[in-house]
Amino acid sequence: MSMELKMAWRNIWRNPRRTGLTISAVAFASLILVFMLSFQFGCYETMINTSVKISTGHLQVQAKGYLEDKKMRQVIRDPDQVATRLDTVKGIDAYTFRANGFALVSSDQRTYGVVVTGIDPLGEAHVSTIQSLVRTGRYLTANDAYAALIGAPLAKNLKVDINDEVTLLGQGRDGSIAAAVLTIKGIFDSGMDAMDRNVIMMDLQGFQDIFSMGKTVHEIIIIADALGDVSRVQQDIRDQLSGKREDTDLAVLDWMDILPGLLQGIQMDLVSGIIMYIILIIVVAFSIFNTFLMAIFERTREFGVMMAIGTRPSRMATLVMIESVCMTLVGIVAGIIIGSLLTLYFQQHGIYIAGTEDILKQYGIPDRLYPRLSLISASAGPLVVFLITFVSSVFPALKIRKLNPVEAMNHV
């Protein structure tokens, strides 16, 4: 061990109680940051997976421009051919087809404008949680060509219930009139207001017949094996689809493209969390700052002697910085270890928030929330603690450079 490192380490422990408290503050801040960031990331993953499984999927293949315009004419002409290519991409858990149209839906008493979504009941069950969100009645089967699922608020507004009939009136892909009578077989409640108030789901084949879609669809909804695989899978799909002339008008979108609101919500939550973390870190930084200011004040005479025997002020400032780094590192390592162990425990067992299970279950969210420990969540917070505490020790270190040896040696 070099002499400077030895001196720094021994200097740190000259006042064990003060050092212990400072290290504890750094460790506590690091622990909190590791756990809370992991918890936030875990919650975000749950939110994203829940949202994408209710409606959008992790990825979608669409006709270019369809996301912005939702025009019926912008279709995937040969979805089976795209499906063949998707089958070669690794990391895809499931996919299904959907088609969307706008229509007026009427009950005996009321009429509303809605989005009609054609789904493949079997495929959809692997991709989305819609089957589990049906609160009343039942989910669609392969034989339900003219049956429908309807959102609970929309059913209430239309004053319809299970086995009631509603009339659809819209425009088909070719400009013809799309009209049909659908029987309500299930009422769902996803918790997403826009979906529950505005969407009617029906069998894809029935939809294609009514809206003159032929074999075309508007969206291929894809679920990746894991959220972390989405970017790679997206690129792989793009690679598969690129270069094929018939596919050049297709876009491969991820959940962030499709649900920008969710991303913004997560970003806002993260920013508010970061503000809280910065406040925590600043409090710790003041603790470090105070420790070193006191240490320098107490050791002024010693610094004077060191200058007298030929030590350059920059070398003494470096010594103090080494002390700061050593003290902070001990706290950070302790905080990361304890924080990671705590996070791993709750990652296994989950965090149960009493009284919320019914609400969470209603929206397809598990009743236990699981933090997700990652390299980023374990290191980002402690790294910021390290940087800020390092900066906070610079000022006391700089004070040393201004010491006059005679005045310092006369310091009591």
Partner chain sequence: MAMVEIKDIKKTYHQGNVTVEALRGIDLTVDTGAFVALAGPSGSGKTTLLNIMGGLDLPDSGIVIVDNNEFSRMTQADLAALRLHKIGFVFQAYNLIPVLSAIENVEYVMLLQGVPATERHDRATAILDDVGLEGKYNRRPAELSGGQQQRVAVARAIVSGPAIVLADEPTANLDSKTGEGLLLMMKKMNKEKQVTFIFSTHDSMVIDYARRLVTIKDGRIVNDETK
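So the form predicted in complex with its partner chain is up there; where is the form predicted alone?
We keep it simple here and write out only the one chain, dropping partners and molecules.
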């Protein structure tokens, strides 16, 4: 095998220009795949973290069935006890409580049906970006029992502004009438139309008083230390709750359960990206195919002489395959190294897209996007390049087995 390897390495440099161009094509394809996959994964991580920190969190603890049918009576009966267990789970950055109810909200001129969400202002600031999304007025404080935050489109529809009052009318958990007058303290704009048009936020204690909730809540919102820790943290929380008889009616959901639309959007974008990458790889594969097909035509006389002196066709085919592997590996290694260095640079400094900072800021997305280099992004693309280019060299190698020694030696 060492002899074949030496011969293969010598043969691929018999035409340095063609070999250099082929290796460059493989290296460029590998570089692009490493960088673009890392950039895609980095953008996905930013999108997910931005979305979950606006409203849902990485994880939620809820009553079973509450996600599908948000009934007022499906509550976490003892949130403080659950919180005590959450404090023992590693990988949780922060958590807070929320309660939700449906109500009619009226201004002097108009009435709309809305979702009223009770939040702990201090805890909410650690798990969501809603505080930074307040465009007019201010965020809630601990003393704002009957104050509210309202989405900009809903405020426009109700024709209300800061310090205006709205009347809330709904049904409490025990079936009683839930009614209150709330003062608008802040108007937010999250960029999520469903939230901005349909949600009013108020202090959790005030919500519990108005809707006869007692100390119960509907959701515990959890932020993990990192997106990659979500699955492990989810399982650890389930383990903490599974042994407690009183908590068997609780479900631990991750962001994929809560935001299936976001997951589907990422999957669709990834599929479209993969199609473009496959096209790029096919172009490189044709380059490899053309290189070795031309090499075989040029070396047909050489192969005929080798067969005439007793060299087996299978050995010559193996030699050509080794040449293909050597050339491809050189290009792939070079592409991975350059692509990884380029990705690491932008992972530290970010990629600034001019003219988009105002739009991105509205959605809580930073004005610089950061690729994320990982083992998958650094190896998946180059591995596919290797497999496809290897397969593309099989046909030229098999062509050697069909050569006739006499005709090959007379080939011009």
